[in-house]
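This document opens with one chain alone, in structure tokens, the form predicted alone.
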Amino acid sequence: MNPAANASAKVKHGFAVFQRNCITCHTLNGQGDAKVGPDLNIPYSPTEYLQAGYLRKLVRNPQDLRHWPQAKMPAFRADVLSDADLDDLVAYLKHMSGRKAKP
């Protein structure tokens, strides 16, 4: 999960932030031991996925997103998340997104 030592400021300052809020209900690479959200690397990251914009807006509040009213993720407004710890967040996963684990 931990990035790579050269890894950029940016990314660093995003696993730290990956570690603060996220890692209680995702893994990464099936490391960690939640199991309420599913794993944020494995078989892909929401990087591959979603565009930017998209990722930032299900991390704000997944309703606005998805719909769906059995979801458990809460909404991380720009008080408890600010926007340059979503921006490092998001690059955290897009750099770990090339470094999956091998099953």
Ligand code: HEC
The other form holds:
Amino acid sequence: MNPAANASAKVKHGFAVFQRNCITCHTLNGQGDAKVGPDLNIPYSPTEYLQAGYLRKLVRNPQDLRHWPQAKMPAFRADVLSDADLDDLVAYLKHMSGRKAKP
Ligand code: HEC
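Given the form predicted alone, corresponding form predicted together with this ligand:
Okay, now the whole complex, with that chain kicking things off.
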């Protein structure tokens, strides 16, 4: 799930943000051991099927987008994930949507 070697600094930092916050529950390109949430690139990246504003809303609090009692994804408020980190994370996911691969 590494970004391309020549990816922008934003994308590379977004990868670090992904590793810090998301990798425990989500695989990407099928890589990783997580089994709690869906893969975030295969078959589609959320950057492909969610408008950017709604993806950000989902990460900030999934329950603001769709609400049900047994949802498991936690909210990432600004004190744990800054706006700049969220921007870079979305840039990383967008970058990876052009680099789909199965391990
Ligand atoms: C504690 C586990 C956990 C963590 C950490 C987590 N997620 Fe999730 N995520 C889930 C689960 C489980 C779902 C499925 C919906 C649910 O049950 O809440 C989900 C759903 C999603 C979806 C919606 C997928 C869809 O199409 O329905 C996106 C996008 C997403 N997560 C992105 C992220 C990102 C980005 C991060 C890191 C900032 C993250 N998640 C961190 C568990 C997690």
